[in-house]
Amino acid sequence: MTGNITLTMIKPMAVKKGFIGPILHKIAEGGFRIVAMKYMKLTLEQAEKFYEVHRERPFYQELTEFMSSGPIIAAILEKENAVQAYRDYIGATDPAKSEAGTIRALYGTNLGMNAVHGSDSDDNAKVEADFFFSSLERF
């Protein structure tokens, strides 16, 4: 399955602004199939564990506090070459630098609150998917 899945999260600010439906619609329009999905709120400890790869980066504390500040939607998406296809589809991390029509350009607030997460590699997609979902939760 490596190469055909990616993990996304609709981040707290996008959830708060009521963008769950439009973002999920946009994902479906992009030809991605939702394999698993859940609505949840990360604890600070869970956010720190999920983003531990960034622990030494200057934005780590702000990121983990933001990601545990409200509910999120976590989902595994399936499509051929899913990681790259989704990263192209969501746009640049900074919504101001994202191409028009991408998810981050449409629904992102700023660099830190960029609406959605997307896995950055096939290996991380598997690790991230396993963080949120058991095999019993995937369809």
The other form holds:
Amino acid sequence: MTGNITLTMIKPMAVKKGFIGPILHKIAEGGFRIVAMKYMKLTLEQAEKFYEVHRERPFYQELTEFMSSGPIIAAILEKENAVQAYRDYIGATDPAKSEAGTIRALYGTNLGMNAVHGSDSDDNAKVEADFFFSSLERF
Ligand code: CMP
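Following the display of the form predicted on its own, present the structure of the form predicted in complex with adenosine-3',5'-cyclic-monophosphate.
Okay, now the whole complex, with that chain kicking things off.
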């Protein structure tokens, strides 16, 4: 069975460049409903916990330092088959390889600063949604 939620973050560089509005507009255009959303800055410890699955990767430190370097938007999005639908919609991890018109192609800077995060599985979508939001913050 496929889940109907995914977790996204608008990453610090995209926020800094003024892309919150355009990215939220694209998300709405793609038919994703916002279930929950917050504007916040992660501590380094929180970023390390969020990206725990990548702890052994060579880019882990760079990734977690960047993700805690400035404010982000975190949101739960709802759509049928949300995880795959959103991954298709945002484009490849590396903006240089993303299909034209996708969020990462439009608003990404490079592989690390790729505008947005999207959950990679239904199980991770649940874990990541629970990381940011209580049941009282979901509508
Ligand atoms: P994201 O969807 O947030 O999930 C993990 C992130 O790690 C990914 O997007 C990229 O921004 C980042 N990432 C993946 N590979 C590399 C890499 N080789 N160097 C730096 N960052 C990377």
